[in-house]
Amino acid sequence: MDQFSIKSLFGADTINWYTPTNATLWMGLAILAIIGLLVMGTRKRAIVPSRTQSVAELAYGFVYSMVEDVAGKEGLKYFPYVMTLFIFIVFSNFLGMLPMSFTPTSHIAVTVVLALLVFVSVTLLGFYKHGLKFLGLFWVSSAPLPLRPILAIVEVISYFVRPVSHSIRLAGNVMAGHAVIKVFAAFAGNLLIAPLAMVGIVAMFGMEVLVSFIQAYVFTILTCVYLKDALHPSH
């Protein structure tokens, strides 16, 4: 597990909130990458589009499609919020699977950021639209009489509990992918089943490679599902 040991940059004995970190170097790398690619990558826009300027172009539409379907025409105004999210943990994802690199969404002090920033923006936003109303979202008024009180309570309880969901879910998919393919590259150095191992290895890359993206996919969405609920929280 010492992939994803945290380690100063500057070899400190302690780390404190502002020690510069491997976490810090490599989400300040995906930033960077991520302005390359939609700053520098589409400064000279083309009817044409070079290869760049169409991964910027799909990545947008892509996300843009995700949260018109989802959350509705109302939900496109918080677009740059949503297409940041999925941008950042979508590099913060792939860089980490370059060799001697460290994946900062494997670390749930990073993912669980994320998921608050999320969960208390979209509560902010219900009760600024709704006012009270928005505790409508907790009133399944579609459910006989007697068990509204009961299906409240947990509606309640499910609506506090999805930012912890949301933070594990991303955090434990990146930790264990690479930790699968750790324990496989142990194995190599056996002559005797290094060939199966470095099949593992292959085979596991490829899927850590689907995994880094359904998973940012899948943080993305749910963000567009909340949102969708805080736009419209009457059920």
Second form
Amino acid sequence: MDQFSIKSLFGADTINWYTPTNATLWMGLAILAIIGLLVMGTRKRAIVPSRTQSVAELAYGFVYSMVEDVAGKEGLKYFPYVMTLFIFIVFSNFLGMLPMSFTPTSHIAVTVVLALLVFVSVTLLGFYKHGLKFLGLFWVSSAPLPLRPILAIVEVISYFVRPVSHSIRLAGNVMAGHAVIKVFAAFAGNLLIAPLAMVGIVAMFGMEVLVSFIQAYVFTILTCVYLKDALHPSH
Amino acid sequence: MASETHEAAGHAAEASGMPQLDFATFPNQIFWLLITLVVIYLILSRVVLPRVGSVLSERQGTITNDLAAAEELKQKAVEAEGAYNKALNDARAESQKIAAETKAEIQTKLDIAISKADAEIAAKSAEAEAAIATIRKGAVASVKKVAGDTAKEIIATMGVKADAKTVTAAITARMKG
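Right, the form predicted on its own is done, so what does the form predicted together with its partner chain look like?
Below: every chain and molecule of the assembly, starting with the one above.
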């Protein structure tokens, strides 16, 4: 579990809120990688794109069409925020796949903040756009009248569980993958089962690469779904 | 070995299990996360998204323009093909007309020549027939004379004086037969 611990970069004993830590380092590296891909890669603004530029365009188009498909045309106003979340999670996850690295998204503190940002802003947006009519989200008007209060309770609970599942899913997946690789690595010390452990590490690494992307995708698409609920609260 | 496990145990106790649940590091992580998010947001919204968006729309525009140009050129090609076909048909009709005219002209000339030749041939053959008729008449007269002379000579040789009239009558009768 050493890979998950937060350490001060310059040997300070206590970790204050402003202390530069390995979390700072790897978030900074994520920013540099983002600049490398999205800013440097698109510098030429070529009509016929280079490889890097087409990857950047692919990322743009991926999130753009996701927001448009799920949240509708009105959702495109919030595309930069969604793109920020997606690109941060993707780069944190992939940089975390490097050996000896640190993965910010494996920490509940990070994912909870991300999920709460989405939850709070989406809720505020819903009330801002629709006022009290936003509460219609919890009032299933297509259900029979006697059922509606019960459904309303269920809806309210599920609404408030959203940030929990939203954050735990991401951190849990990333952390579990890294921990399983660590477990396999611990077995590699035994000569008899070392080959098996190595095969296990390779297989888990491959799956983790997949999970890194899929969890970023899931987080983003759920954000879009919540955004859609805020923009169109009626069922 | 013993000290190693001891150390590991001490480390684990210090980190109090999962580092994720070490609340002392939360303010630090949250602070740096917020800074990171703001920086990424600024990079994206100020630089990347407008740039990529403009590149994509520019490409879309270029593709649309190129398609329109291609459509136009295709239209022109179709027109050119039509003109070419028309010219080809005109030329063909013209050549057919010329051929027909020439043929008719040659035909008339030919007819005239043929009829002229026919007339000539008819004149020649009539002339020739007349000549043949004269020759035949002459020949018949000669034959009568020769036959008469021969007959007289034969009869004279036999010692009889030939009656010229009888001989001539006999020859004429024979010639008729």
